[in-house]
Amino acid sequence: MNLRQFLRADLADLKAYHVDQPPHRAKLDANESPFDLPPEIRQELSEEIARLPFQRYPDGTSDLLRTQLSERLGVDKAELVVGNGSDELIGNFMLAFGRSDACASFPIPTFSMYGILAQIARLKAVGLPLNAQFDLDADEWMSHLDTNRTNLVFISYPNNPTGNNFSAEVIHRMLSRPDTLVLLDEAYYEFSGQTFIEGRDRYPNLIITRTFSKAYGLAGLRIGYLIARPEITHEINKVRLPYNLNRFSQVAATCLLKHHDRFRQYIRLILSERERVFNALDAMGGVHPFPTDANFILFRTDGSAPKVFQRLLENGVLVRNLDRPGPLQNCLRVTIGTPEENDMFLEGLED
């Protein structure tokens, strides 16, 4: 049997997400946290998960998660949806909202899975590139928002890779428009401190989503939430699977909200060490960082970032390699680890 008439066309060229993970003893190419979760907490942990009927189907809407989300943020339990990582609930947005008509823009460089997205879905996308200070160009993207019907724009905030918030005037002329949709991706808000999240009722064309797997080291369980107005979330739970959210992950999240204050303290551990990491960068001859909101920063080599990439990793340090022709080239990102992890990395490059 020959597959290939049963593929769609539109996805030959589409590739696997995929990220290589050769030896290494720190890991600093992801952008998750650097710090497990306490023995404390693992505890009470284990003792929620002994009661669980593992037999049964978990809460379809996972309730109490929405419950405590809403008043961590002060929002409506209606504005809440969760999911099996913020991925998927972009993936439902698109699919909810994805008219024939519809285009998905969002800028270059950033999140890839935006692109990815759009392009299961079906959806136009179309990237803009951003300018030399790696933020929106206003006019470029007001003209391009004009020549669209039905515009769904993907704003990362801060932005993967380059770590900046983008320009909040620029955002705020794109909500203003009725034609256009914006989801904002704040998975890196703890580490900013910068959100929209305030504007829900001035701007009922603004939808958030944030993660567990930053700031709160759930990235092995893979859970996110969606804010947004309840006419954007009915729809949004329409195309959302059944049980998306297993019971482990929903207990999971629900008792880590428990002990946010726990996790302000690793927080304010990860920003101390950004500036150090930035600082220490900044005065390294042949290398320059650029300014970050996020728990990573980009740096760029004069030398070739191929091999400074190969000579971290023959320290034991993985970081991502991100270089590319244009305004990526010769640059490489690294998260902010543990202090000792990034005396790791500081060292291997000064090497």
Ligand SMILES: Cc1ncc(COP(=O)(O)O)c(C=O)c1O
Contents of the next structure:
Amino acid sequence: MNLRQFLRADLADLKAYHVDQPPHRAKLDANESPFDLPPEIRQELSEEIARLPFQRYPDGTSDLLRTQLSERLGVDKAELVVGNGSDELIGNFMLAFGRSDACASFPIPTFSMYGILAQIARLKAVGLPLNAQFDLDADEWMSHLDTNRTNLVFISYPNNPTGNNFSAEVIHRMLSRPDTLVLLDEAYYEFSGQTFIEGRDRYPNLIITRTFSKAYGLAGLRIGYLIARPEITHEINKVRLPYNLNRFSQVAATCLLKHHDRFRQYIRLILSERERVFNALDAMGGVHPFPTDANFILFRTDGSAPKVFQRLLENGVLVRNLDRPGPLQNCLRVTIGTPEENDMFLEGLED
Ligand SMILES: Cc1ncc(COP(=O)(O)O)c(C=O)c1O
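One more: the block was the form predicted on its own; return the form predicted together with this ligand.
Below is the entire complex, every chain and molecule, led by the chain shown above.
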């Protein structure tokens, strides 16, 4: 049998998602939280987990978690879908709304999964370069959207990997278009404090995704949520796999929401460390940080970024090497870690 005759030609150039994890002491490459769960929450969670019936399927609608989220966010439960990471929900949105005449558009550079998921969903995908300030070019976007009958737009707000929030005005213009659905990915919202959540009443075409992987430190449990009008969540639920969020993750996220205030301390610490690291980078010769609204900083090196990356790794610090021809030439991205990890990073860089 020749497997080739069964393969999808449009996936021939797709590579399985892989991130290198060379040995390191400080992991500052994936925008995770540096803080694991506080011991008292871990204890409470262990007790709850000990009572779970593992042989039973979980609640397929994640009702309790959605109830808690709806109270915290002030949105209706029908406006919420939870998923196995926000990645899954972005993919589900594409499956539900990826008509054959739809065009998926996103800025470049941005979160790589938009392009990958669009390819998997057989969507026509177009990347529009950001301007020199890493912002959206309003005219270019509007004339691009004019060329399609059905637009799906993916905006990381703040943007990964550049770190900045785009001008809200351009996003409002996109949201004002009846031919466009806008998915605003607010994975880093807790660090930026800026959201479009209040726009739900005004814009029926607004979809917001968020995650427990960043500020809440639950990347290992894969929990994300999506907020949109019930007409939209209804369609997404059609393509969502049964029981997509496991029992363990549902309980963990519900438990964390009860201790929401505890995480504010972590967020405050990350924000003050972000300022410290940014100022240190700004004052250092040979590196140029870009302003950020997230829990990471993109910076350009005067010398070769891959060499700097390697040297940091020799010092035990793993960052993300984003160097490639174009706007990210000689760019690295560092996640804000604990004060000790950030010191290691800054000392390694000085070195
Ligand atoms: C912009 C953006 N959206 C979504 C995700 C993935 O989130 P999750 O862990 O909820 O799938 C990431 C992770 O790095 C991200 O940077």
